[in-house]
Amino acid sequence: MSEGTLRVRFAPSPTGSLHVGGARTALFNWLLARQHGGTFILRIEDTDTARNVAGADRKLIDDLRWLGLQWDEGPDVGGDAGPYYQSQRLDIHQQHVRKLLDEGKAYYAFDTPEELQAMRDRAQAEKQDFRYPRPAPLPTDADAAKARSAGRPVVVRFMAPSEDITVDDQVMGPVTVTADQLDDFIIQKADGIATYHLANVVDDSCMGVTHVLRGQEFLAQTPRHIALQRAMGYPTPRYAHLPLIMDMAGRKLSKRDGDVEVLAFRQAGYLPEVLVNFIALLGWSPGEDREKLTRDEMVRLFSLDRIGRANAKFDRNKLLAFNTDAAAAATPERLLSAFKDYIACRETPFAGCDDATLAAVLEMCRGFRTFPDVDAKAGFLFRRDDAIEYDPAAVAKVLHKGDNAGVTMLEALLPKLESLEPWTAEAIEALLKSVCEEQNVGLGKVAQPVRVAVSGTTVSPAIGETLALLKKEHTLARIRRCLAVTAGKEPNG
């Protein structure tokens, strides 16, 4: 294959957010195109109006862009093979249906749903597989017009070939379907819209697609597509059907095992480059026992012959470990950019913070796994003073234990903190250390009561940095409120 001639496509239906299985399909197509200097096409297959979800196409586009999988042709970027919304290609599909009818390779059918069900019931009673009985002679245009006027549904069926069809799959190997297993399937519905089978084949051919990488669930339909290609005189692209993605129990991945949509992982605070690296390994192996890969390394190493036939398993613990390592290794600039994206796509207490503040929070929370950990550890800093809710277990353990030792410590610290200047992490740490020496106690006996007072829990970044970022007025206000709450003078939360 000459450089640049390879053309692949990702063709999702706008029925919801991008599933990780779809993201893997898009990624593998993108990697193959980038490795060969080819073209990656995005096509929105939106002709099934009953299942379309308003705005889902934009969500799919946003998900792909967040993953960094930019397309060369498609919505928002154009191209010579458009339109790239299937609903805008109806005339093209109808022309192909008309040609198949004129050449005697397709025919009209007028059966009602009840009549079709009766045929299936008879076949089942006779213990036979149902195959639609091809009429003889074939109905004419006049017959179709008469059926429509009578209110009957008029569809167009493709005349299945009388020969076996073998799918020479690049992953699964040769898969043969015998002629007696092929049926006269519908290629145009009663509303005049082409079915998935015809639209998919026509659009792939018109767009010059040379390789089709898609999920294994489509393999059973591929013989129909090859039959259509042969009937229309189109070349057959190379097919590669990707293994299924299962959960760790060996079941097909679904929401019962947790979130499975790209947007959910984005909102859960994962880095997009980590998710891309992880899903690349779902069925594909780069070799040499390698797992952590940059995008450029994936492009260089990707090949169809290293995609396995066995089902892949989605190991959430492994993904979390990947993200923990990547966050620890990331530059401050990369973390800040990703953190701002996380803040923009969900409700957090960090909204409105400037870059310097966010960068300081990230540095204080180094070692986190995903961005919600940052919220759990430092989010309290950006909530209202009167919105802090004191955890009863933390109050009992730190403030009330030992005859209210923690409360007594806060009462002793309050005037010292009120007079402290300058209000810096270093000065705060020095003050707390001096109190430890005066009272001959460990730092925990001093810092933990303050931590509970300002956060409501026993978890926060280093106490000096925490109070410095919280600022003096808020620190004092929270300590005073904590003392009032523990004395029963104010409600908790």
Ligand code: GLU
Contents of the next structure:
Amino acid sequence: MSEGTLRVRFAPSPTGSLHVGGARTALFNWLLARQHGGTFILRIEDTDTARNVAGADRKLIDDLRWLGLQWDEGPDVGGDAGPYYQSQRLDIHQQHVRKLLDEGKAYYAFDTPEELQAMRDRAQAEKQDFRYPRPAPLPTDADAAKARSAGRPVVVRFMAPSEDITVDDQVMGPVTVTADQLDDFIIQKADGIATYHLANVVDDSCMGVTHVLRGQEFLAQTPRHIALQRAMGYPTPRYAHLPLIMDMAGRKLSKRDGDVEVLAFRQAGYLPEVLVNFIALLGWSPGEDREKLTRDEMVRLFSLDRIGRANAKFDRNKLLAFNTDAAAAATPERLLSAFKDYIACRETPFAGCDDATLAAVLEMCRGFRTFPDVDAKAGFLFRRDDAIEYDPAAVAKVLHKGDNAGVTMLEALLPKLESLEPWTAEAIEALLKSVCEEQNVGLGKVAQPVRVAVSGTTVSPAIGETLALLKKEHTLARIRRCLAVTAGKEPNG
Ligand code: GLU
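Output the structure of the form predicted together with glutamic acid; the preceding block shows the form predicted alone.
Up next: the whole complex, starting with the chain shown before.
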């Protein structure tokens, strides 16, 4: 293959949000295209109107963009092989069906669902596989028109070839279906719309697709697709069917096991580059036990021969570990932009914070696994002062224990903090230290009561930075409220 001629596509049906399995298909196609200087096409297969979900195409597009898998041709960007919404290609599909009818490679059928069911029941009673009985002679256009006016459903069936078909799959190896296993399947439904098989094959051919990488669940359909290509005189692209993705218990990955949609991982605070790296390893491996890869490394090392046949395992702990490491190693700029994206896609206490504040919060929370950890650790800074809920265990241990030692400490600190200027992390730390020396106690005895007063709990980032970010006004308000709550004068939370 000469550079630049490879064309691949991702062809999702807009039936919902992008699943990690779909994301893997998109990624492998994208990697192959980038590696060969080829073209990555996005085609929305939206002809099954009963299954389409309004707006799902935009969601898929958003998810792909978030993952950084930009397409060269497709919705929003156009291209010479469009349109890229399958529903806008119905006339192209119909022309192909017409040609197959004219060439005697397809024929009309008029059975009602009840009649078809009766045929299936008969086959089952005789312990036979059901295969549609090809009529002879074949119905004419006039017969089809008559059936239509009699209110019968008129579909078009493809005449299955009388030869065995072998899929030379790049991952699974050769897979042969014998002629007697091929049936005369429907290529155009009674409403005149092509079925998935016809539309998918015609569009791949018309768009010059050279490689089809898709999930293994489609492998059983591929002999039909090859039969159609042969009947229409189109070349067969190279097929690579990707291994199934399982959960750790060896069941097909599903929601019951946790998040499976790209959007859910985005909202769960994962970095897109980490999810991409993790997804790349679902069936592919670069060898030499390598796991952590940048996008450029993946593009360089990707190859169809290193896609395994064995089912891939979706190891959520590994994903979390990858994210923890990547977040620790990320530059402040990268973390800030990813964090802003996270804030934009869900409710957090950080809405409305400026970049400098967000950057300070992120640095303060370094070591976090995913962004919700930042929320758990520092989100209290941005809640309303009267929304802080005091953890009874923290209050008992840090404030009431030892004859209200913590409360007494807060009362002593309050006027000192009121008069502290300037309100900086260093000045706050220095003040707390001087109190420790004055009273001859450890820092915990001074800082912990303040921590509980401002956060409601015993954990927060370093106390000086915490109070500096919280600002003087809110620090004092929270200490006053904490004293009132612990004295039973104000409700908790
Ligand atoms: N629209 C099909 C899907 O639901 C595409 C299958 C293929 O990639 O050929 O994923």
